[in-house]
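Take a look at this single chain, the form predicted alone, given in structure tokens.
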Amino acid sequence: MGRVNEVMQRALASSVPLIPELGTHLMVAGGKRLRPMLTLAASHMCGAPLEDAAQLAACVEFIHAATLLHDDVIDESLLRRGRPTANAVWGNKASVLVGDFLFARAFELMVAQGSLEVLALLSATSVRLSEGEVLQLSMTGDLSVTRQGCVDIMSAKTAPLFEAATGVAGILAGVDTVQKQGLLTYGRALGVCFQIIDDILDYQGGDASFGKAVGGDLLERKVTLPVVLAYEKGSTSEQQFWRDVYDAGADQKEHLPKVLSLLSKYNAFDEAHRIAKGYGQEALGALSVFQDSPAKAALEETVHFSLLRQN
């Protein structure tokens, strides 16, 4: 990860001072660096060249960072990981443009690595991420979304970058088709699992531990899996309440206590966690095509961490 950070610091260099300033703000904010760590762990497991792996891990993190900058502008977020968002400090225009810069740098890193297969995977991933964001935006406040619809959104807006993070390792190492598919399946299933837990923590995590306001998804009128699970079990009057809450003119913050009560009443968090665990098991099963090793154990532990995390 030290090598990855070096690559990222070099790639943030620019003659325009605002770019490294804003980019460094985002990187210093920390986060788990989970996606680049997945690339490194999968590369160790497969025996991929670690210099190339570090470069692509940085590329994956830049794509992720760019999406965060754009997401915070779209969601009008003022806080991320307990720190002011870039758009809160520098404004929306600067955040969007630096996000574009990070995407561009990511593609430079892909090209420099020299593999057309890597370029194809990561460019297709960028397209899918964009489609996922637009899909979620188009379904804002739409309570007709089903459980599968929620998974479809997660499979488009979160899972692709997890899938690419592990998938590039197989390309670098030149593993066979079965193992390549195992890496892709692991990443996709882990990504869905991770996002479901994220959606649970949006309602259960405190400001201090989660780094953003409780019920942020509700305030942004995002219909996530816990809400879908409670809505489908609710009475006629309760379903009408949900529709009133998600009305564009409603004061969502005022309704938050009752929302939390209904989510608890219908065990929406437990049910969502059960679904997340199913995807976690799928991710673990996908690693069965690899021999046991410390790196494989780290990837397995990442699944358990994702299910048990509190922030």
The other form holds:
Number of protein chains: 2
Amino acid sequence: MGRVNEVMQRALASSVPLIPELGTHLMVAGGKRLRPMLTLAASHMCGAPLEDAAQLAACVEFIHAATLLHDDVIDESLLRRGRPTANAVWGNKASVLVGDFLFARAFELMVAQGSLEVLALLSATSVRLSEGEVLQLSMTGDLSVTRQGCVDIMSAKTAPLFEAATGVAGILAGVDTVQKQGLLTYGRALGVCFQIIDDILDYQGGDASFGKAVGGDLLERKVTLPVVLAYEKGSTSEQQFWRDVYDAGADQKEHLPKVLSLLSKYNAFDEAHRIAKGYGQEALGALSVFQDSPAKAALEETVHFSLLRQN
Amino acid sequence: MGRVNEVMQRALASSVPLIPELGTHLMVAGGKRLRPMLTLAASHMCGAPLEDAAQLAACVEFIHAATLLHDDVIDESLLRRGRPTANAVWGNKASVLVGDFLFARAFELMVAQGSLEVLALLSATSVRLSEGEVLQLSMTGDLSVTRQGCVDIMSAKTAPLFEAATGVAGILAGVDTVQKQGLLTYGRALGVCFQIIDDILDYQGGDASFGKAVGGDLLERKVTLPVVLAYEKGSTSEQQFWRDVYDAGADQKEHLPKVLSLLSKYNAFDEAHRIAKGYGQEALGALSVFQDSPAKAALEETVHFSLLRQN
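Following the display of the form predicted alone, present the structure of the form predicted in complex with another copy of the chain.
To see the whole picture, the full complex is given below, headed by that same chain.
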């Protein structure tokens, strides 16, 4: 990871000072660095060249960072990981543009690495990420979504980059089709699992532990899995309450206590966690085509970590 | 160009309806389609395979469209080419995300075409475009810029994509280094020329002819070449006026009449036009390494058109 950080630091260089300034703010805030670690662990497991893996891990993290910058503009978020967001400090304009810079720079790094197969995977991934975000945007406040539809939408913005993060390792190592598929399945299933836990924690974490306000998804009228599960089981009057809450004109914040009590009444968090665990199992199963190794154990550990994490 | 439109139309397809909807709005609004035409004309001139040229012309236009979407969000523009902007119709969120989609799709199309040299040129170009935009943003309201600095800043967001639009043709055709350089120089000089004329027309066009309000750059506190030229020659009190006008707290609109009269008093438009003409000459000169042909004549004509255009 030290090498990945070096690559990212160097790739943030620009004659325009605001770019490294804003980029460093984002990188220092850091977060879990989960995606580049997945690329490195999967590369270790498959025996891919590690310098190439570090380059591509940095690309994956840059694409992730670009989507975070644009997300925070879109959601008008003021806090991320307990620190002020870039848009809160430098404004929306700078966040949109530096997001564009990071995205373009990621492609420049990929081209330097030189694999058209990697470029194909990561450009297709970027298309899917933006489609996932637009899909989520068009479904704002829509309670008619099924639980499977909800999982699909919420994961569309997350799972593709997890899938690509492990998928590139298989390309670098030149593994066979079965193992390539195993890496993609592992990443996708882990991504869905991760996103469901995120959606649970959005209602459980506090400012201190999660670095953002409780119920952020509610305020943005994002209908996530716990809500769909409670809505499904709700009485007629409770369903009417949910529809009122997600109305564009409603004051969502005011309704947070009742929202939390309904989620709890119908065990929506436990049920969502059970669904996440199913995806976690799928991720673990996908690794069965690889021999045991410390790197494989690290990928397995990541699944358990994702299910147990509290922030 | 019919083929380019087909490629673009197909590439806008998505399972998320908002994407083709917003994309088509943008494409129907159309504009000059100058960049893809440059790619096609340069490809004709060099004997590049035309199907590949059409694919890459579409990529160039998609990158351009993505930057327009993000620009309009950043500038909070309500009109472009006489029609409501996408952000005015669908909101800023959709515009940011569909911009991201177009950018990612452009890279997907390039990967399908398969030239790493093209990918290198267009990814480096995308980095430079975003740097140019951030640079312009950091120089908002700054009257200390020199005339050369001003040309550099204003062109940083425009010239690289013109340069790449003609540059890719040379790569596709496999021309020698001298001709490759000629294509890049032509594109870059034409891009600077085009941007200067844009900056002049911003103060001269009206709602009807230019599709946006007169003095838009003034309202956004963008210091463009005509203003720098008038500021340079202004008296002490006029320079103070300019500094007051570009102050963040000032009501720029109110000062538009005096701004226009000062620009006229110091022949700022004629002088800027003379500078643009110099870049036009440079562009024409760069074509001297190519034999005469109808395609070359079209590229020459584009320079004259850029200098004479009224919108």
